[in-house]
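The data below hold one chain only, encoded as structure tokens and taken in the form predicted alone.
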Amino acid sequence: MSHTHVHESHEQLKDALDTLKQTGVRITPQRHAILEFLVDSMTHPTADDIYKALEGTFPNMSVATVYNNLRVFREIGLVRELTYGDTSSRFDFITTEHYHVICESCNKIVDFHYPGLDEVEQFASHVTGFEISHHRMEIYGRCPDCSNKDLH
């Protein structure tokens, strides 16, 4: 079950339409465009970076509509709203806990759960005192396909 980032980003962006429509938000081409960013966006965007990538598509766009487009997916839970101080809030878009394992020959990325790092977080915020927004773990290695190669 192997696939690459931007596939796994489609798949995300799918199941976030997905929700809009049952929860009956409608889905603009703004939404939609909004939404994608923060799919494939690795870094936590503000309002204003996002505003600022999206402007050039939507020239009619506000800072304001995409920050009231962001409230819309936090109250649904497709967003969460991260406040670092007193700067602007980032956004994050929510995905399942899931981490990476990538091949170092082919680059190729596989996602695999593993439910048991949730605590992971606890704790570094036990022991730190830090309030904790996220972690990620990247795990690298060879792939069965280029294993294989080198057997041959």
Second form
Protein chains: 2
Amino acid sequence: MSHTHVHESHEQLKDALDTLKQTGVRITPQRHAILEFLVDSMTHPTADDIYKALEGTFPNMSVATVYNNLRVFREIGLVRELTYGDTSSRFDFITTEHYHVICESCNKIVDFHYPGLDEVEQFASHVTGFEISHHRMEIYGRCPDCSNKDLH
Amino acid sequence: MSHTHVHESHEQLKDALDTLKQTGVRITPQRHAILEFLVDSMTHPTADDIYKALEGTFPNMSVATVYNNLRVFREIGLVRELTYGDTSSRFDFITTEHYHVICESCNKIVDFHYPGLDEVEQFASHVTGFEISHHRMEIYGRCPDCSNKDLH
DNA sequence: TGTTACTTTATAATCCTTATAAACAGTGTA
DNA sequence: TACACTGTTTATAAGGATTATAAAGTAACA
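Provide the structure of the form predicted in complex with the DNA, given the form predicted alone shown above.
Then the entire complex follows, led off by the chain already shown.
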């Protein structure tokens, strides 16, 4: 299981680097590191999280570099930017289609897979006349840990 | 039709003011004006939109007043805060349950009604163990106007 | 080798939102 | 009415996330 995950991560990173090549985006050490961190990360990091995480490896890296490259990755479809109510955006390496459940108490974000809401898109297209491209959905609630805390 | 809408607006404003009374929130001229603007607005305004719109009536009103009261309205459930990718939040007077379609070209926001996605909430609760409270969903695409522009 | 375009860095600037403190206004009580 | 109490607005400062800018660095390629 763990071995499988490691292998998947490598594959995902390799695919991402291939995408960079195909799109003509240079693979710099910083870009490599940011992508690697995102692929391995299960935590939906903010730009600052990434910046801090790579501080050790790249003592001179600028915050702007993180932001610039996250924008590049977003534009070529490698990364999704999540804008919730809180102050800063979170970034998510795109693998398969999934949604997020967010704990309103501790802000934990958990993935869950669900068949795409195509029928909602079709309905929206029908009533509004829009050409639909995609949608986003998040579900809010309390995670098991925080629910248990309430019992004390 | 128009007459009906005017009447509905009055009812909605009245209901909102009642809610303020019940919750023990004072009805100040500024709060009245902000609520009235939100009820009449079909445009999902930003805090700054509201500030500018009421500048004529309240030349001395502070931006902080707008933000403070939008927070109050949100906390008592009169208003919903929409956080999309763009820089500033938009605010939406809550009437009945509806979702939003957003034009990626001109940023227009159109409402559409759709039965709540309860089954998705239940599924998410089942697989993650969360106690679900609510969800959000937005659909993105191109509005008819912008689609037509492409044809030229 | 030299030129060109891209990238990173460092820093400043911008913009949205919140915090703070003083002035103001309503409400209730003696 | 006078007075204290609490909530509200105002004005301004501060905070924090993100973007813009210019200089320095680096890869690609003729």
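By rigid core we mean the largest C-alpha set that fits within 1.5 Å across both forms. Model, not experiment: these values are computed from the prediction. Numbering follows the first chain given and starts at 1.
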Original post:
Core-aligned, does D48 move its Cα 2 Å or more between the two forms?
Top reply: no
Subject >> Large Cα move at V25 between the two forms, threshold 2 Å, rigid core >> reply: no
